[in-house]
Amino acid sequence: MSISARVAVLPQTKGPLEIIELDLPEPGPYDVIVKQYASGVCHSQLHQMHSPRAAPLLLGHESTGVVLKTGSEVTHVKESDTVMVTWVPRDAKQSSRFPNIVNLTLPNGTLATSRNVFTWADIVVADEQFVVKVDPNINREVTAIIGCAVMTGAGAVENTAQVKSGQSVVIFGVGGVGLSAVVAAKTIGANPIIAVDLDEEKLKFAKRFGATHTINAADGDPVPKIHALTSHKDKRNIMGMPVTGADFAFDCIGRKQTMEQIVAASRSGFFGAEPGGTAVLVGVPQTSVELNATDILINEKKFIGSIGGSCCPDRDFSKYLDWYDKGLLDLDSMVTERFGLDQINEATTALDNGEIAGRAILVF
């Protein structure tokens, strides 16, 4: 018997998201059908909404739910299991195949496409590689953002950069991803942890999650202020000046200005003794970037990318759930807005207007 789902679909032409009811196909060998509890509303979906598209789009890529059906080759989950849906393969190293991308045929015969998964729907179908089994006793709502926001921000600090206790960190942009980076930096023991944003309320919010210092970039260039907070008077750079700058600078926004600022904010090298700091791009870039090659060369700085926090969901999701249980990761405070599926356009508009202090979720 077919399963009927209500799915948010972004039309190929300009216009708001539409809620369409359709019958999901029977699961293929590697498919899992999941009834949703909650889904995150991620800023990266705005980039998709504002970009040209060749077909209608299915959006959303982080959620919690319960398994309704599985394909014949699915072995790690079964009906009634509590799961998280994410957009990163749960253990790419152990998989011998590339996951299937799910597309749906709409009632009018048009094919709606997804990047890999979709979670803005009350029931979804996903390749088993994007489905992670979790404890059935989890908070079914706020933990939905682990599948993107938390793993992207915290993973960038832990996995990509491998920040160590006592190292200095600056984080540009303290929405859901940036706040998760702050939490990971605090858990590791980084110091100082500097939050940079244009919104004073978001900066105050970041202090609740572990930021030791905040800088409002609306008041001027934050880079000199970062260097003033991260001076090593006992070390000298190639010019004989005291070493300053953050050991790690994370851009959780992806704008041209912030991508360039994280390099400038990174620590200069200790001449002849140790290399400079690392700038980490976490936010999805929408423009090209011009980097100061002389600064990178002379101060031996690094500019690296972090996609999905370099996470292995099978390994990392249980850890982030444990952080939540222990009070290290305050998801209850981080999730600041809840919407129903029929309010999806309200949710995306609020996010686009900068009205979401932390993270918004859809609750089904």
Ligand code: PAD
The other form holds:
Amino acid sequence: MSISARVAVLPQTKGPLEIIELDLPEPGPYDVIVKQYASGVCHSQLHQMHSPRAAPLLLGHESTGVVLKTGSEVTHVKESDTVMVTWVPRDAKQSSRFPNIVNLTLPNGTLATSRNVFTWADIVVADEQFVVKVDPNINREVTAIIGCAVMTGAGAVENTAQVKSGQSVVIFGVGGVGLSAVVAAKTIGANPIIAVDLDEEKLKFAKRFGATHTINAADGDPVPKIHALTSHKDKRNIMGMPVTGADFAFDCIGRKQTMEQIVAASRSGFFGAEPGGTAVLVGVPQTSVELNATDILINEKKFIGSIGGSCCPDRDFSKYLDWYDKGLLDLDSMVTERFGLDQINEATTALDNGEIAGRAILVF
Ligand code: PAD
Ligand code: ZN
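Starting from the form predicted alone above, please write out the structure of the form predicted together with the ligand.
Below, the chain from earlier opens the complete complex, with every other chain and molecule after it.
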């Protein structure tokens, strides 16, 4: 018997998301059908909503749920297992198969597409590579944001940048992703941990998660203030000047201005002894960027990207659940708003207006 689901669909032309009831297809050999407990609302979906599209879109890419049905080739989960749905393959190093991208035929015959998964629905179908088995005793709501926000922010710090204890970090943009970067920096023992945002309330909030200093970029250029907080008086750069700047500067926004600021905020090299700092792009850019090539060259700085926090969900999600259990990752505070599926347009509008202090979730 087919399974009926209520799914948020973004029409191809402008307009709000619509909740459409439809019958899900029978799972293909590698598919899993998941009844959902909760899903996060990520800024990446806003980027998709504001971009032109070739077809109606299915959105959302982090959730918790329980398995209802599996395809014939699925072996790592079975009916009634507790799982998380995410958008990074759970063990890409082991699996040579590229995961299926899920599309659904709407009742009017139109094909609605997803980038890989969709989680803004009460029941979803996803490739098994995007379905991670977790302990059945997890908190079923707030842990939904591990599937993107935590993986992306914490993973950027731990996996991509490999920040070490005592190193200095600055994190631009302390929304769901940036706060998770702050938590990982604190857990690793980075110091100082400087949060930069335009919103004073979000900066205060970031201190609760481990930011040691905050800078409101609405008050002027944050870069000189970052340099003032990160000086290495005994080290010299190529110009013979004392070295200042962060070992790692993370952009969890993706605007042209912040992508340029993370390079300027990174420290120069210790001339002849150690290369310069690393600017890590996490926010999804909507423009290209002009890099100061001389600064990168003479100061031996690096500009790198981090996608999905370079995470391996099968390995990393249980670790983040452990951080939550130990009180290191306070998801109960980080999830600041809850909406029902029928309130999806309210949820996305609130995120767009900067009204979500941490991360919003949909609860089914
Ligand atoms: P969010 O809207 O919750 O947070 C963004 C934060 O940036 C807010 O607190 C804003 O106030 C702040 N901000 C905006 N402009 C500035 C500025 N000029 N200077 C300082 N602060 C500013 O978003 P989110 O945390 O859900 O997502 C953040 C970005 O990360 C977004 O671009 C999203 O698409 C991207 C993302 N990337 C990946 C990846 O794999 N790289 C994964 C998930 C999300
Ligand atoms: Zn996301």
